[in-house]
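In the block that follows, a single chain appears as structure tokens, in the form predicted on its own.
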Amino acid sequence: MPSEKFLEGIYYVQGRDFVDAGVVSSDIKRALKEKGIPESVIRRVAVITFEAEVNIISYADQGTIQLFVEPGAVTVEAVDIGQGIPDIELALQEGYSTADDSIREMGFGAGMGLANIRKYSDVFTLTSEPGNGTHLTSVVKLDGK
């Protein structure tokens, strides 16, 4: 029998809205605390959602981050409508970035976003279609295994 998966929230992210960068990840962190999720899991999910949020703001027109809490795991799905990623393996390398100067001047675009998301995920999937957008799924298991 499949496990129950409960949608805890859907958060909308507007591209190029750097003023609100971090708002979604803070809201998700608060929601997980209210659910009694272990602090170690909350920290990992906070990193994942912040990096996903900044990537949508930096590279997409718009997107959503969905949070699911299920028995044994927290799942984050980030979906955007944007330029997409032409070379996923290259984009996953630490330090690789396509950020323009305006993004770097704000302190973003160091090329650690996707690498950090993968590092803090127990299960990580990323698909992208250049010109259409990106779909990222990250699962953090509650037992850490």
Given for the second form:
Amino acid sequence: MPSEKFLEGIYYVQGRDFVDAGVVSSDIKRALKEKGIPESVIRRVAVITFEAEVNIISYADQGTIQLFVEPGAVTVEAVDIGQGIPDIELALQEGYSTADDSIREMGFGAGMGLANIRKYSDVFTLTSEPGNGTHLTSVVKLDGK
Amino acid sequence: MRLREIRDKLDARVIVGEDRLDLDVSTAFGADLMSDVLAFARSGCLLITGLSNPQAVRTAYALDIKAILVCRGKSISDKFIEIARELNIPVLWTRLIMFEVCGRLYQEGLIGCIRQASEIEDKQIA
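For comparison with the form predicted on its own, produce the structure of the form predicted in complex with the partner chain.
All chains and molecules follow, beginning with the one already shown.
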């Protein structure tokens, strides 16, 4: 399949680094603004990356968030090495959470993250190997369809 | 409602954005959980929160929230202020509890940025 998808940036996320939670999301937002992506799309991508970042910090040892920009869409790929998700359907339910106090003190862990990512994505895929890690892909189309 | 009026109604202190008190807001969202802010809040609103860590500022930035009001007299760290300045988001601070803040601002005509959670099906964070 020919790909016009350009890697715009790759961002490293360290597990348990609560202090910097949201930094990658802010950086990605800035990068997309510079590219002239529509604001409504940027907001959706910013929320998706914020949630993905918090998930890596909260549950994984380390991970990366890759940002791809193509003519009609922005794609976010979050890949981590860590405990993974044993039951993806359950994890996607709003309100389901395995967060500990350190996550809740940061203002997260309400069990909204993955559901929120799915809600704001036009294409959403989540796969996980328990004990190894998680791979999340989210596509936001510029025309919102 | 201008930030200047909000400051006066709430006996609030301006922590960041003394030069932006003419900024006008017409909607608000109140929560301590940033998960809920990311799920339900809309762009352009005032964020009323008791969470005073840097994640509140970064959450506001992700959603293009116009300004943050920290309630219940929560202490604000230097890091919080530094990030708010960097991201150009005004911050007000009051000792009033969230209920009191919301009640006073609602009386002045400010409304919620959404009325109920069912509206979350909408993909656009307008």
